[in-house]
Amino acid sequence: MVNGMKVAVNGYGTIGKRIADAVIMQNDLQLSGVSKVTPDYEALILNKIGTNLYVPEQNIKKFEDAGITVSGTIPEMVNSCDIIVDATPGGYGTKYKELYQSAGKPAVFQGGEDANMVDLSFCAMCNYELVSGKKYVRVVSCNTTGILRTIYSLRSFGIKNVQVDIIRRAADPREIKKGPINSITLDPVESPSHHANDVKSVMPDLKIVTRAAIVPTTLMHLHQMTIKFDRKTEKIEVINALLKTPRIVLLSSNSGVHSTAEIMEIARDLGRKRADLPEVAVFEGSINADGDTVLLSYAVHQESIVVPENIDAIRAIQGKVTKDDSIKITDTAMGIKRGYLI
């Protein structure tokens, strides 16, 4: 087994499962267990591919009756790690953490829990340096990690201000039970959406405005981003800078590509598991510069842009591996593309 950091993932749904899939993954990681509350196919598959799964003391029978083979209780499970990954619903992560505390062990957190309950709200390139030393980190939701990118990117041309219009999945593919069949539901009402904010907790100083629709699809989100920058700038400019930037990757003006199920097809054409992106994808021919303000759609895929971001959010309250030194390893180990998607 590779030694390094043992890594618990508490919650093995949509993003719990990848996560554990890329701490695998990492050279200088060991994951050592996951935990679920429901004996379904999934519990069936850690038993069939082996990962010491746990779950809540009170449902050892009903797993046991199911024929699943479980490690323990998840106090146990977070006893015998290093760190935990938190990879409950939202709000769950707040209950969990007092077991965290307890137990004297550090916790990475998502999106869906307050920004209040932690130390620091994180995305890799925006503030790795600033978590060491930090004990409860929580690593920014979907749509605010693909805002972050993209403006991260496009720092040293100075910005003034941005406008973010979020089109919104309803649900993820295995959610049967959400979202609109037959109607753009505006999330909220009101403007900003809450993803202003939560693109402040990481850059507080940044002027943002977001507004937000929830169209019923499940595929990816969709951005159009307004930025107004403090001088003139370039297409050309922005297609650089965005190139040139970890985890974003263009789709060509000549790809033909002009949708979120087209983006998916290339994720599953090119082999990628679970037809996953977590690079934010930009259209290229969407880019538009027009003095000091430049417009620009791209996509999100909402089940694994975090995942990155949650293997170096362990790293950085490590505090042994340096940002750039992280962002690579992660991307390497995992296949995470710069430059033109195709």
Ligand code: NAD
Contents of the next structure:
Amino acid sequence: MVNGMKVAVNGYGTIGKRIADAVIMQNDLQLSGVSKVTPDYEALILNKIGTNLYVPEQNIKKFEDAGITVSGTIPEMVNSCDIIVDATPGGYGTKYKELYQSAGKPAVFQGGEDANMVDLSFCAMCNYELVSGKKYVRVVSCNTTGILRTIYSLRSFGIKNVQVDIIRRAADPREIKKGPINSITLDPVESPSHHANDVKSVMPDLKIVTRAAIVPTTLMHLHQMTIKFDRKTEKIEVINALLKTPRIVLLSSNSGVHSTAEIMEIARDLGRKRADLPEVAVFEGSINADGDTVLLSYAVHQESIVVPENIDAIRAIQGKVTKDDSIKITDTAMGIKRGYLI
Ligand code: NAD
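Output block for the form predicted in complex with the ligand, input the form predicted alone:
Every chain and every other molecule in the complex is listed next, the one we just looked at coming first.
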């Protein structure tokens, strides 16, 4: 048995299952169990792979009737771990916080929760050190994480203001009830979209506006960013800054890659687990520098981008590992790259 902090994942969906996998990959963490509410195929898989499964007390019989072995209730899971990662649907984490508090356990929440319900909203590169002494941390959403990493990478040029047009995927690949399936939908009609405020929950002084539209795809989000700097900036400086930032990869101009479909195919071809791409994927050819203004486009894999952030949030709460070390340990264990992807 690996020694380390015992992590429980409440909510084994798109994000929760990936966090559970990532915890198992870390030498300093161990997965004590995960929770589910419905006795479906994912619960059967958990039994097959030998992961402890916890369920709401009132659902135990349903699981047992479906032939699924249960290790206990969700409160028992909470009591038997050192830290909880809450990956329940948006809004549920706020309800669960009381349970975590009464058990005296720290917790990491996801971007679907309100920023006000935690001590700090989190993006590893931007504010790891500020977690010191805090118990309740929220990893910001996938889109916000993509924006923050990119801004962080280019911050040394002096940022005057940022505009991001966000083209959002309609659903995750495993979802069967969400849309639109034949529309481009403004989300919302008004601007700015909520993403600007979410970015400010981590970088309060940044001048940023965001707009968002949903399109019928499940693969990735695409961001088109315009940044105004304090000074004239050269394209090569932008490329060099992006190349040296962890968790950002470039799709070289000569690769010919110009779509999210091709990026996901690259993840499959590279043998990435679940075909995930937790890095921000910047199209090198999209970078345009004109005086103090830079345009660039990048893709965000919504299913996986926040996963390494959750692992760092756990270590930040534990308070024993520095930011740079945590990012390095997480990225090495998960095979996350920087530099040219292709
Ligand atoms: P999901 O619906 O795929 O998974 C949620 C899981 O929680 C499911 O397994 C569900 O059965 C379980 N669940 C539901 N009610 C529960 C309860 N009462 N107790 C315990 N478990 C319960 O959701 P998701 O997409 O993984 O999102 C989880 C969080 O991550 C949300 O806050 C979301 O905003 C955020 N997030 C999602 C994405 C994404 O693109 N999917 C990206 C970044 C962040």
